[in-house]
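One chain comes next, on its own, written as structure tokens: the form predicted on its own.
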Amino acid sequence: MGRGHELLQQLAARQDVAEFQDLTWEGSFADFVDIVVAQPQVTRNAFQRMYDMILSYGYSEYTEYKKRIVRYHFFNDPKNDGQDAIFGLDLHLMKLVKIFKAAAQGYGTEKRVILLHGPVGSSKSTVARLLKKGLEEYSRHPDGALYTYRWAVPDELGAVVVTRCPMHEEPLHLVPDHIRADFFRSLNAAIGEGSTPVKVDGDLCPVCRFIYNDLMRKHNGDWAKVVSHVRVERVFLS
């Protein structure tokens, strides 16, 4: 066996098949609901996801001038050996994380624009870059998984036309408004106590709303047949 074959075997041995299958998962709308029951966090909003991503790296505490300071390890940039690590701004970073936490809990800050203000060289761009890189990495991790969907609708000739949601939106937006309250009540009952109740706000984007309404007419209002055209899949932030 030549050296080239040995290198290829070494490369093949390093491939994680289970991870590939997880990252490329797809299924029906019902399959996705099963995932939500098992992992309610997949329905988090953007602020909840950001806050949980930062906490996933852990934190430490210390006292400075009798004031409790939290140092979030995320800002050490451990994934890149500290290339973009930020030091000396723990108090300001702690305030920023508190804003994310308040927004995640729906206290009103989610409706505001967050402005990073400071002189040149005060790490504003570095903070933004860390958050972007962190979310990219987190979306590929099982704890940070999020999902979107595509439509698979046969045309007049029988060929299946695939249309992806241009907004990569939350699949639970497909639940009609008039049954959402009952649906989420049953869903949260299936999830059980001890978990944050699943609550999804928002409507379908214009493209998906057009497809949805067209299918509702074709299927005479049978919602189950409409969502049978839906394929849910993992989506990654970039």
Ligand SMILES: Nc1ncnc2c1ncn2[C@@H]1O[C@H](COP(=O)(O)OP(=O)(O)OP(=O)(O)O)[C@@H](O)[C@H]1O
Second form
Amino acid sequence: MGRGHELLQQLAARQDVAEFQDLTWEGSFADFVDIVVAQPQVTRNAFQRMYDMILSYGYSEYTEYKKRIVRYHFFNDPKNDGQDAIFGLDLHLMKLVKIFKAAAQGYGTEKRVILLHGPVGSSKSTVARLLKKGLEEYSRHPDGALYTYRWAVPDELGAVVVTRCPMHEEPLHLVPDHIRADFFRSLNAAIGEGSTPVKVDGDLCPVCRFIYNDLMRKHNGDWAKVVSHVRVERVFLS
Ligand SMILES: Nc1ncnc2c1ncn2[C@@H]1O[C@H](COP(=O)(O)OP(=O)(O)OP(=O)(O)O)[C@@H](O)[C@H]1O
Ligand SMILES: [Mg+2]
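Can you swap the form predicted on its own for the form predicted in complex with this ligand?
And the full complex, kicking off with our chain again.
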């Protein structure tokens, strides 16, 4: 066997089929609701996702001048061999993480703009870069998976027109207002206690609302038929 064949075989062996299937998963709205029941964390808001992403790297604690300090290992940038690791700012990084935590729990900080204030070259941009890279990577990981959807609607000639939600919206926005309360009550009952209740704020974006209303008219108000045009898929933050 020639060297070329060997190289190709090595390459083929390195492919991760399970990961590929995971990343390219798609399904119906009902398949997505199954995922939410099994992994309610897919519906987390941005602050919860950021906070969980940072925590997923673990942390350690130490005492300095009688003060308990938490070192979040995320800021060691372990996935990039410490390229953007930040040192000596644990107290400030703790405050930053605390803001994400409070915002994740809806204590009001989610309505604020976070300003990193400090001298030139004190790693403000590095912190922002780390958070961006961390979120990108987390969205490709099963623990950080998040989902959106696209519409597949046949036109007059029968050709299927595919429209992606331009806002990469949360699929649960498709649940209409008048049944939302009931829907989430049943959904959270199915999820069971011990996990933060799933709740979704916000409504369809203008493009999706237009398609939704149009399909509602076509299907005489049959919501199940409207969402049968929906294909749910993973989103990767970039
Ligand atoms: N505490 C620190 N630990 C490790 N590296 C640091 C630290 N502070 C700064 N650096 C390094 O110094 C360089 C400059 O940092 P960075 O560009 O993030 O600073 P900045 O606060 O955004 O500065 P500016 O105010 O000029 O925008 C980067 O390579 C960064 O990794
Ligand atoms: Mg900067």
